[in-house]
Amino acid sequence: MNTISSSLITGTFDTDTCPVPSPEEDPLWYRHAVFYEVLLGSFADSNGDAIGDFKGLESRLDYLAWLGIDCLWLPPFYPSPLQDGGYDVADYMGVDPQYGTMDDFTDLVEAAHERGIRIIIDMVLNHTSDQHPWFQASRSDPQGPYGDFYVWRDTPDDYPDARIIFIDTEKSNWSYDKQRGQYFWHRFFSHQPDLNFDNPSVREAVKNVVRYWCRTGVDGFRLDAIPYLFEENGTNCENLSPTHDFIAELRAMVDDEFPGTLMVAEANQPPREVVDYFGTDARPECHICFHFPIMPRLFAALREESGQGMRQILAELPPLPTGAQWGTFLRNHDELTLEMVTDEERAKMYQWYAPESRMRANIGIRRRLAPLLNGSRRKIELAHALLLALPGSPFLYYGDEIGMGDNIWLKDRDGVRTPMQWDPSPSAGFSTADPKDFRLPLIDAPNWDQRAVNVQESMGRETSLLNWLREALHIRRRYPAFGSGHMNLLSTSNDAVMAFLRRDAQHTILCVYNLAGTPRCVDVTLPGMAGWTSRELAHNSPFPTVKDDDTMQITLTRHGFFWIELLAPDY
């Protein structure tokens, strides 16, 4: 495995990337791209004052490219009160001055598309901030242009049915509002009232902010919270029909206007539903879609030690249209969401990974990967080896390929937002400042700070998280199977062991995994493969040929994995 100097890790690393192929050049880059979640104030400070900014995460782009990523997501950056972090945007066209400048902006675009990066953000369709130019001119100008801007009624009855999503923290969708002596409607926070998508003037509005940026250069969006843009009396005001048209109508304008612009749908909903959101080959709708479901039943998985929760999501999936991928996550700014599980589903989660309330948020759990496993270095791996091998684009979250802690007495979700740790340096190589300045403290519990925990120590180390993962990530990034190729799930002798393979035109490979904290021994069935050889591909290493009864047998760890390349007798 390649490993780089740890006293390179803001200079120049060498790298394989170009820069990034032009829409035409290739057109489907999301299936094969690895994504990377990057909270922008908690990566990297480029001026001492104690906020992660452009500069910083531009700096740190070599380590990026190294790693093997392929894209930046990255979460708002707009003006914004912060009560929800950036999520209450306050300025759709502008960036907080405490980031950097629009200049500082473009300049981190151009960096990284010149290293092979592309960069989609956050575009918070459903609301605004309260202190919203739109919002306060329409509470205080109910006649004038921005009058109807919002959802407005004289009293809170509308909508009945409409499920609160923050129960920890919200008693109804309607807030009243003094200054205008109405109830506005708001599906979140009651700072962030919801626009009045069936105004043609918003709809306009946001296709002008979504064309704003597109001219900055930024490769796509992730579209937050899109399940409830309209309203309507006797639903749950949930993937209604306006809401498909509407996002129909935003992609056939980006794809007029700004061919091969990436949309992501942020829709946390059942398969059958979220698949909505891809739209058809007719009437394209987003490229991209979170996979909310297959997530809580891969931690379930690693307790129950059976992936039959996991098979029975993968073989439910329903044909996807042309271009569309899955994305995949193991975590992220978010807490984990429970909300696509059952009762006895969700309280079994809670009692493996969320004993204490501390650990729980909304209908979910605010912890990092790593937390979440207990450290367990070999749960890690096999976490990641699923999700780099699931049909679908992985997202990663900045902090977990060096296996970072949380901290569960930070308010809301913060504990999963602290700075990232470069070096074991008082400051984690964040920033120059103080510490006692940083928005969020670092972690500081035994075997989770930045002495135990950093950058600079895992590039150091050839076996450390950090250069497994990278090596994973080259592997993948050599088999475009694992992106776009199609998945057949296979019966094992075993239910803790789960198999499936992943094919294209020029490779087939098996994955195999077991769920399990002891050693298995199984038979894989390959129906029709009798006689194929196969090569691990980690190491490169022969493997068994596949038997005349069509089975492979294999032997794992506890909590092993291998990804193994199948060849035909004639190859």
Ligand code: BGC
Contents of the next structure:
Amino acid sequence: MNTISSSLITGTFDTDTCPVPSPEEDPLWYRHAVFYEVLLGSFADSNGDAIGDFKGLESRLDYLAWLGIDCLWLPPFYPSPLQDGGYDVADYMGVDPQYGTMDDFTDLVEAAHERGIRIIIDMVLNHTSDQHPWFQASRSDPQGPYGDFYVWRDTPDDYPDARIIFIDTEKSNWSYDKQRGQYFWHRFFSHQPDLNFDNPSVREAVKNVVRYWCRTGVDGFRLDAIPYLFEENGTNCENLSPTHDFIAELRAMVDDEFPGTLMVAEANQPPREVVDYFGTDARPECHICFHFPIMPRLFAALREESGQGMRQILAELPPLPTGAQWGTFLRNHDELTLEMVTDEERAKMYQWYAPESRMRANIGIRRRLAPLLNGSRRKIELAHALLLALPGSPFLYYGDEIGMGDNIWLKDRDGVRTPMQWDPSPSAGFSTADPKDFRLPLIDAPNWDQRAVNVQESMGRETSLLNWLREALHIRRRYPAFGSGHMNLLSTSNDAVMAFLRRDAQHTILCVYNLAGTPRCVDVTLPGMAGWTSRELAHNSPFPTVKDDDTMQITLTRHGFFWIELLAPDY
Ligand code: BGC
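Previous: the form predicted alone; requested now: the form predicted in complex with beta-D-glucopyranose (BGC):
Okay, now the whole complex, with that chain kicking things off.
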């Protein structure tokens, strides 16, 4: 154990860190980890070129360790024309020089590991950039080795039932390539052709990319857009069985060759379809699936003042295979997606959270957490308190820990990808370059101005959101039941109050939330727990004993919540 003292941000902060244990020592680490998505180019610039880089991120690792982060998720940093935030990969085996060198990357992995922080990276399997040499070869030499690497047709008629995902920019999933004189298939932008997974050489090439990155020491992958790998006429081309076969094959490969490597599924699908990406005990696929079904319902719950939508989703989900874990999140670098909710739910979400059309992107909302919740500290805390206690491992988004704002005037989803706000200086401590050279401007809207909203200010103020969140993360870390315990939904005497237990062999924690904007006094029913005593976790305050009729009366302020440890009578 070593103690790190750092004055990177403000004053001194100390944190106890241990190096990352090996996968054999802690094979289920991801079930009690807190993840943090960091957009490299927007996080910290070490060399004054106005672009965040590996060295910059490395210099902020102490801050992330102090905050209580266990694993970073880095979106793509491969060479790319950057027409889709790097998800348009032009070379799978390199790093874009603007972020540094491969040595800088492996140094970062090592430095993170020393501080007990793991790193997973994005793996974009479904498509490449049209600038990728495979596509260039495919379009210029149809008979050559890459001729069949993409999905080419003479007419744009196949797969008519596949929906268009990027409805803001795309009219069809087929685009014509003049050079080859054929149409190519793409589920996303027309500059991002889909790889042809029917071709065994593509599958082998992709596996080699995964092997290559495993050798750099990364702890795992977020598998981007995996529902769309294979196509088949007469289907919507999502979640097809060959897609699952390939994911299972990839998992078997990493389990065999790089044991302990984490696979996280980005499968934006309805509940029943998402869970298929966990696979089965006999044939596992991903360790973690992002919890797309619950996320929009959490935001809806805050407006409807009812936990009904969340309860329904939680009750609908089948038990997961051994070792599987949800990845819960509030926001990320994409729009808050509304693809998988009903038309009625979507209409309400737009009305509540995106009243202006420029707040919308594709089928979703392009805003950050704090502005979505009108800067309401109580709602932001409540949302995090749910995020940290619902079954799953939470994925935080950089900047949300300080309540960063957004800029809905920027194109695509850039408004939620602006530079991290470290301090009140004109460049926000992000870079030594002139802010007018930044790729994306700093947030300067009234109330959200980086001179007021920044890490330095937040660290120095005891009552800040940052310090509150850090405390919450540290409580969560002390109770593994939050990560891997069972969950039991509980009934309460008021629909606005949602309650559930998280439970493992050591601890039983009652999590109770008032979703309403007015106070509530409720009875929570705790079946078979009469006589159990309790204490509230944040302040260690004694709370009531469960009554003979198995209920506990709890009073919550508006948008209030408690995490309460329940102790058996003979404890
Ligand atoms: C990524 C998006 C990207 C899309 C297409 C998604 O899953 O999260 O940022 O635009 O893939 O590449």
